[in-house]
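What follows is a single chain, given as structure tokens, in the form predicted on its own.
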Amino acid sequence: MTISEALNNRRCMRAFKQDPIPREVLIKVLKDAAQSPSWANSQPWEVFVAEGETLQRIKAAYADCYAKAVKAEPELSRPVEWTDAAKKRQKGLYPDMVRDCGDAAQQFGVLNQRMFDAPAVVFLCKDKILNHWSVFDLGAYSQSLMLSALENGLGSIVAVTLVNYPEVLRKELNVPDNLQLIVGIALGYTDENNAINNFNSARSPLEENVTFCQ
């Protein structure tokens, strides 16, 4: 698989099989991700991998929070507004999902709340003293992780819903107080029988967001 093939074939998968991921596969993916670039080689990512009973407790606690309508409070604040161009792209998201997935699109919200039934979730943190440039580095790490996952036969999805309830994650993962939870990435073997995974979001043509200056 070439880099171009990986970039064009990677998609966010929203339903996973229950099969556990072999530890050697996870280690391979994490080692690949660690090759990501960072400011002055600072490598600011602090990584927690939830599997097995730990992940089941997290999922159960999240389900309880959703049932009680507990307000989601991710530690990296959500965007408060979007540009008109971003709103236009977002507006077509659900109709396109219905186009690709049919009735399976109705699972979208429920699967989000169930962490997509993933057998492993990678949680990325950074030290609180670091600023937004380190978040940029964590973004590079995330992309590397998901591309390596694809090469190693895994599906992935990065989602803010995975870090909706930091107090749950801090308790179950023993996250130190000096770290800020940034985002989660669910990993697993894609459930090919679930049509929700047929979704392929559109990309804007280059002329909408690229300017060549000569």
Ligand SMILES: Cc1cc2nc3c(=O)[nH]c(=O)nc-3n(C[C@H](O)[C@H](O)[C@H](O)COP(=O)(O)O)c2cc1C
Contents of the next structure:
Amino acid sequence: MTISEALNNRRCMRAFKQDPIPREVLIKVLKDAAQSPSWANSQPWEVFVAEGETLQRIKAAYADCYAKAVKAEPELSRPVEWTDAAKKRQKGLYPDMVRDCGDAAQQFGVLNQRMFDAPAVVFLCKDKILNHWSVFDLGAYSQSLMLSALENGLGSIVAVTLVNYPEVLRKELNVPDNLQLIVGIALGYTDENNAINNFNSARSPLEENVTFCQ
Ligand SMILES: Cc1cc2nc3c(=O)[nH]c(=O)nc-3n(C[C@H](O)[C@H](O)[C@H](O)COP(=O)(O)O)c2cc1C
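Given the form predicted on its own above, what does the protein look like in the form predicted in complex with the named molecule?
Up next: the whole complex, starting with the chain shown before.
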């Protein structure tokens, strides 16, 4: 698989099989991700991997929060404003999912709430004193991790819903007070039988985002 093939074939998977991920595969993926660039090689990512009973407890606590309609409060606040261009692209997301996945698209919300039934979730944190440049570095780390996952036979999804209830994660993962929870990445073997994984999100033509200046 070339890098270009990986970039073009990686898509977020939203339903996983229950099979656990061998520890050596997880370690390979995490080592690959650690090769990501960062400001002055600061490597600001602090990573917590939830599996097994710990992840089961997190999923159960999240289910309880959703059942009680507890307000989701990720520690990195959600965006407040979008450009018209971004709004237009976002509007196309769900119709395109219905086009590709049919009725399975209706599971979008519930699968988010169930953490996509993933056997492993990687939570990315940074120290609270670090600013948005370190979030930038975590973005690079996320993409590296997901591309390595793909090469190692795993599906992945980066999702803010995974960090909807930081207090649950802080308790179960013993996240130190100095850290801010930024995002989660669910990993697992893709459930090919769930049509929600057929979603192939579109990209804008280059002219929309790129300006050549000669
Ligand atoms: C920071 C970030 C947060 C995201 N949060 C969610 C989420 O909460 N739930 C979800 O289903 N997808 C989430 N996504 C996945 C995006 O919807 C997805 O990346 C986008 O639609 C492009 O599709 P693709 O990744 O399959 O190419 C998130 C992606 C990013 C980068």
